[in-house]
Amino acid sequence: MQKVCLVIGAGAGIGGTVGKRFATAGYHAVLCRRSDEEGLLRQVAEIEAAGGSATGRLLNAVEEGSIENCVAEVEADIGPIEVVLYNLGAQIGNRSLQETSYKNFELGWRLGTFGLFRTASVLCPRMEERGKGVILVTSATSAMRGNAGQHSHAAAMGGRRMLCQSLNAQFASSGIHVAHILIDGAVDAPDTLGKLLGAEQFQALREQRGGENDGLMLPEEIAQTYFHVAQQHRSAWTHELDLRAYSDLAWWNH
């Protein structure tokens, strides 16, 4: 049985790159994403070509039972999930209150908060029985500061942050390390920020702030931090941290 790193939300940015990082350390990376099976298979192939072990799964986390069945199947077929990364985004774009439908607001909650709750509900009892486990949660600036146009996202991310704190309060003493990781800046990720901005605007941003300017957060460097947090000794766990490029102002300075 192999030790497993399960990634829920394994796009070409943070999620897939974190999976690769854990695979280089001997974990079997289970990469889950909603769509783009071709891109998913390419990620798995890249990990295997580098000598790692990985599996790809298409997963619609909104569907009832999808997360729960995934966890049960992975643990039965591959091995115990020692690390899970909950990396699903809940950004529906910048919309006024009047432009935010009930359906879109609820979708933000389902992806941002309820999906993490479901993941914890099925995994924490298993991790508690084993006496160890790591839950890494990608979050966003909206978890700390609500802005006009971010009604759905801020509510979802704020709930995500409080859920992480509540999980820690119950399960830290059982050996389960929950880390809320706030991404306070733009990530050089074509299938997240790139889709949100559009190809032309994203390329312009890359030319202005990316490359040697180091003004866009690099998924490979973010993954190093995630891996470090997952390996921390329990006498000095990090429960919350924020990451941003050196040239960005922190969320509280805006």
Contents of the next structure:
There are 4 protein chains.
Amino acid sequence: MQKVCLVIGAGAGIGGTVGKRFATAGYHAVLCRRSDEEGLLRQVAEIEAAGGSATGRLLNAVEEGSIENCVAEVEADIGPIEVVLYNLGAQIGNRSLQETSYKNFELGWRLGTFGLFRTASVLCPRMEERGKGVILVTSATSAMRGNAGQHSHAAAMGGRRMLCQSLNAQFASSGIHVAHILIDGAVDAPDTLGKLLGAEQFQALREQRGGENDGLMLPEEIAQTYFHVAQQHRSAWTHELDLRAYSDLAWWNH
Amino acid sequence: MQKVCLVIGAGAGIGGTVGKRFATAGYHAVLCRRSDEEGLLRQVAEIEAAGGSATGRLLNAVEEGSIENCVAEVEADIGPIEVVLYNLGAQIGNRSLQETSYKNFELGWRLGTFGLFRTASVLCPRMEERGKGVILVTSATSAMRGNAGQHSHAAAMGGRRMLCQSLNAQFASSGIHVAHILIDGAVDAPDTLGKLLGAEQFQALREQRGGENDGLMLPEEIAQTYFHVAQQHRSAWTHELDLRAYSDLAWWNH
Amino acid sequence: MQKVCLVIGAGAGIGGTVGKRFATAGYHAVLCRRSDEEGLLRQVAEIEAAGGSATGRLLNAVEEGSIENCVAEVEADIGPIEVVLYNLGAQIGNRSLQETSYKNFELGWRLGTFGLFRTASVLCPRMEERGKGVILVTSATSAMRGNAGQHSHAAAMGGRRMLCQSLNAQFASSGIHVAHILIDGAVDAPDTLGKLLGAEQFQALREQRGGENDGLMLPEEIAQTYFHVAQQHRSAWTHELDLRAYSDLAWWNH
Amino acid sequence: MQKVCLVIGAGAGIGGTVGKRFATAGYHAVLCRRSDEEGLLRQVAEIEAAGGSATGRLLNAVEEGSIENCVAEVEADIGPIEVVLYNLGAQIGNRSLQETSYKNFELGWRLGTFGLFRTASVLCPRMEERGKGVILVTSATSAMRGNAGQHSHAAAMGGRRMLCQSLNAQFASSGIHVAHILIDGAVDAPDTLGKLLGAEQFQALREQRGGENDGLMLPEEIAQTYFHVAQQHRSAWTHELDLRAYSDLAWWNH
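Please move on to the form predicted in complex with a further copy of the same chain, as the form predicted on its own is already shown.
Time for the whole complex; same chain goes first.
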């Protein structure tokens, strides 16, 4: 059976690109995203055109049982999940406390924290039994410090980071490698940053900092490090690392 | 009108004792706890016997609207809340991932993170209008690092800490002092540690480390620092501090 | 014998003011500074005029044996040092790597890190024997993150912070309270910020942010917290806390 | 001209092995260590036998001008240093404050902090002019928290970490990639851990945790991550990451 890399949150930025990177190395990539079936099919087709294998799934991660069923079905139908990338974001842009509804705050937690807990709850026992597994978690600056306007996002990501540490503490010695990967900068990704900024602003940002300036983080390059971490020998595992463009200040410098 | 100190989570440990400390200084203490009406009445009676003034309220913080109504009623009936202490814990003891149900994990978040968000959502606009206010938040070691068995607690407290930072970032310049107080050790408190350990183990711990050994944190002494922080002049505010017994190692040392 | 509060680095900002605060509470304040004998005598006179007792000493802390002799003489002539405030700064303003000479870098370490090590080396055994003592250490944002232009300062303060933690780890259980106090903002202090900015810029800053705006940290208010920390009961000690003006962003927010 | 990887602190553990890893990829490795010329020659011979190219140099890093001359000579005689690994340790084993002499403390700083400053001072202007360069810095748990017995080591490593951050803040946008790599565990390295423990204890540790248990960190595997970091595209650089064996707890968990 082929080893599987499951991507929860496989947009056209980090998620999809990491899936593609693993597919290149012989993994079967299972790409899950909430919407845009067309985009999803295109991603699968691209991987297959390059000689890899992939499956696309629409997945509404906040729906009860959705992640749990997905994991069970993938393991039954395709093969054991060796690597999972939890890549769901919870960024809703800068909003003051008054502009942050209870519903938004709860949704932030459901996507940012609880979804990872659910994923781990169903996958860790399976991985533990197999004595190996990799859980890659994309994280954000807000996991390290709360800014004004980030009430929902910071709370969700702060919880996510601590959850990664507790998962690592329980499961590393059983062979499960949990990595908390801090994306500390703007990613050149139309599905996330693009939607957040709107088409026009995103284009302007790309012209100013993107292209040969390398001032936007390139998903292809980010994916190299995700892949490297997943391949680390168990005598030298990374639990936490940051990533940012050379031209950006680190979060602690601004 | 008397200035009010509202305590959400006023058990016989930190919460009730901090309420009493503020009452000693002339605040009207509003003590809220989920159960044990008898204990609550006793706390109020003690404060009154010492010449202070206090009100007790039973409050189920996870119930919809409970905190919101409490704040509205206290402000309408008693006076403006100058200090709020958010003291609800989310510790459920060490449990492996498999032993941590979705319900427990969600409850941890409701008590540990969302309740503070709700409190801030209703109180910050009021405090902002008055140009002053103090939000004291009791926190735990799990806000700083996740241990095995602390999946729910660490996620809840990690979220709480980041929320404190984002609240501080938005509201400090409007005169609202948010303080994240890290309780990094065992508190000599029958309502929390006592219940967690059970009567017998708690008594044994008290005999071994408590009393004149001062190896358990004394709520009366903790309360002195809470009070000090709330009185700091706005040119020199503390946002985060830790507290532990002299005989304990700091969380980063073990 | 009177209990002694020794201040190493007693300029007209935090150092001298903390000394005065302890003198008000009955300590004999020993104020040490490198230069400005006149200013030193004035500080002593002020304390005495207010009914307190104090001694002034000129002390070149980088000179071999200077701190060691000072401690020995104070203990022999005046009394046991119950509280020491290590308040020597190592800020030399923003300088690029190329503008930071080896000599500057080494001086930063001598003042920022090594001086504290020397102080602890001679005082901790004495305090340990007495079963009590307080070591207050003024620290700076640069202990938490290195910015461009802070090569010397950040290295010195980063070392200082870790040294505080190792001292605390060894000596807390012997009754020595070590506190690392992060001054995260501009202090209204002519001897440090004033000299760094020059008279004109300092006056402009004071007009813009000082006075009733409370946007500069007031030494008198800072001193209240130093004093509180030194009086904490050993069942509830603070090892680290931050201080900043309400109108300032925390270091992690900018 | 061949691109050069300079290793300062090239013992038979991380340093030498990283040098070998870069040599495999076509770099000329310059291995510098204080003593054991025989060992050094053997390392060079091994690299050459594998088809790589290398130079060995004896270097007493604390000696005035030693690092500076080394850099100048290597650049003049061999080629531009594209990657430098600063790998000098400052661990002297657990010693109480009383057992830590001023001389030891200063030596810790000279090796742990000042040597990196000197290296950066001579290399950064050269790298800046070339618009690229990589500075890899091996670091230790003591950079993150001070334990009892680690007074010298923690102060040195805390300073080193903050210096890495300030170097990164000044030079990243000029194309210099600074990485602070936290080795959070015991490395299977005879020249460092072996000497610290003594032959017998080291052998016992190896038998208990080493070999197929992978409980000691293997230099060959560590080197893979060092190499990966040095190859990261400038749109996605890592500044800080940790490494530990799967069977070890992270520093924050014990």
